[in-house]
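Single chain ahead, written as structure tokens, the form predicted on its own.
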Amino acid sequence: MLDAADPAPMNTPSRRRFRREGEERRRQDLIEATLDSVAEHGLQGATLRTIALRAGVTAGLIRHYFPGKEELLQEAYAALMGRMTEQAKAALAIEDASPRQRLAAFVTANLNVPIIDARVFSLWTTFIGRAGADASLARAHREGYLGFRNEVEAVVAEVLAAERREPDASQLRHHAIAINAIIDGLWIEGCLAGDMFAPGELAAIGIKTVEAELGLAPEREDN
């Protein structure tokens, strides 16, 4: 039985948990402040001082979480790409849906808000424009691209399995690369000139094109 004057063993775990949660939240706040600063000032203008002011902290505190600006930019870009992938993956959680319906929902999610968004596009082009000359951003882009492509490949595998087709790894890779390109192209169009398209038009084109890439027969419409 613990002595009443020594409660530390009981309280220490909760204090440690609170600290971890607090530090992770502060880290995320700094990443959000970085994205806001890049959107407003560009990569050069998003200095540690600017980011610190945006986050309401000191530049010294930023260095407690990130070695420097380059590492912070890398984390911010990775967060941006990861968020887009997670938003698209959320559309897959449809109860009693067929693999083909899940694929359509995935494509639709990628070609609608909040993934189609002028600010997101502006941030993406800002980072991607620097990736060729910045190894850390190039690495973040590669990881984000491969992460999304892996999700596409998994969905495609389910669809083809339901069609009783057994593609090998190279065929799945081919389909995933092509579908990623289809989605990317339509996403860019939607972000740049969304007002030129009717509601749902880009998604409908995307689904039709992706299904053609996979060789799926058109589904019959109910009378």
Contents of the next structure:
Protein chains: 2
Amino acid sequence: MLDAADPAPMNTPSRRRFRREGEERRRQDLIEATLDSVAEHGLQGATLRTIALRAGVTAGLIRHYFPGKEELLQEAYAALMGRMTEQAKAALAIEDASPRQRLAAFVTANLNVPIIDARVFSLWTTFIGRAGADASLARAHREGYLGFRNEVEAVVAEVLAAERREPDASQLRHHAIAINAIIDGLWIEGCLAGDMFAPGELAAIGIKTVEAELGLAPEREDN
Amino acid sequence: MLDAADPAPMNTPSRRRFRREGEERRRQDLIEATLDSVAEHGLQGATLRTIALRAGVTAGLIRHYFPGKEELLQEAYAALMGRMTEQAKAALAIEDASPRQRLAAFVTANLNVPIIDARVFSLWTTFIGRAGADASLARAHREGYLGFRNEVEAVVAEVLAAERREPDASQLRHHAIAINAIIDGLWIEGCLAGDMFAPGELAAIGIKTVEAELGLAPEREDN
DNA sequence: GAGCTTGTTGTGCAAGTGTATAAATAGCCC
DNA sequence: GGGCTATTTATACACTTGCACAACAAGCTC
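Let's see the other form, the form predicted together with a further copy of the same chain, since the form predicted on its own is already up.
Starting with the chain above, the whole complex follows.
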């Protein structure tokens, strides 16, 4: 049971067998393994050896694709951010829908899987927590946030225009900030304690709250 | 200028001088040093030596007050949570005010310093990020969150009662979840990019959004 | 298939980690 | 002031970490 590392019975010094993967494939695998490691045990658990093990290679290989651990983490964070904003924006791109429907679809998309996901949340917190200290991280976040908020602001403008309302720039900005906050806040609640909410409940609350913020007449119901 | 660590000119093997502080004081200092270290460099940077240096003692002393690093971190987290919920609830305790005023004061308090603070946010993210993996952390958070939400729900009930409204339990719950999300979301935006908002702007948006969610008539203004 | 390139492994190392423990001294009690 | 005790320092140790580098073999080219 002990020392089961040697398949050959004799003193074969045989190395581990391996395959040469394409460069892009390896980088992708390493980045994914990095995200997995960070999500599971935080930055602490993301050691080169852990990452390599998860990617099915040995630690030394990482240095062949990345100058150092720091760069690997940065690329992993960039990949994460890219995926998140891409998914969020995709929800806005539905065709043949009224502005109000598109806004509702946007809220719904952001308050269900796969956006509501404990793994993504864990990654977000570990990286974003360092934004206060790391300037490049802070800038990356700010750009992503502003991009997101501008998307929201654009839809809000369409929704209000369809309602014959004419908000000025300041009001639009306030609406966008508020709606962004509603989505973020509900997203956190869902990620941290998804089992406390019925399926679709967060999305329903989100839509109702957003429409109240914009002063849209509710479909029906009182109080 | 270099090697100024030895006050005695000769080969004195003199140990570092020290003072015996009270037990409670030392524990408090160590916990504070821990929070500072975590806030500044994350869990990675919070080594026993770093913490001890910040607390003005040597690393070995920590083991005299805490069984191990794990326990020190747990106590530090508990202290942080306690302080946060205490501050938040204190804002609700103002006397001689209408329910609506108390709610507004609550929102305002949570969207200004010292609640909006990059250091606290950094601490929150580093600890909460591990809630997905660490069960005790998750439970601690859930209790704090539910306590907070129940406070909100109680004020909401008072506000609506003062308006002669009679929401049922489900509606109350939805309002509390939504308001909680609004505060959390705006809190994050303020912590991450406080300089993007004018002083008091977040609080103003928060109050407006919360009152819209509850269907309270705005003081004045349109659109 | 021989040979070459380079992706990949394995080992080594210095720095740093948490923990254990012995030595020293600060400050109280008499 | 002398002696005791527990706080505090200092050192040691086993272990992990990121990184450097030499050896190796996978798979292409001819």
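Everything numeric here is computed off the predicted structure, so don't read it as measured data. Positions refer to the first chain, counted from 1. Throughout, rigid core stands for the largest set of C-alpha atoms superposing within 1.5 Å between the two forms.
Student: Looking at the two forms, between the two forms, where is the hinge between the rigid parts? Pick from W124, F197, V113, T85.
Tutor: Between the rigid parts, the switch point is T85.
Student: In whole degrees, what is the angle of rotation of the smaller rigid part relative to the larger one between the two forms?
Tutor: About the hinge, the smaller body moves through 21 degrees.
Student: Aligning on the rigid core, what is the distance the CA of Y77 moves between the two forms, in angstrom?
Tutor: So the C-alpha of this residue moves 3.1 Å.
Student: If the rigid core is lined up, how many Å does the C-alpha atom of V57 shift between the two forms?
Tutor: So the C-alpha of this residue moves 8.8 Å.
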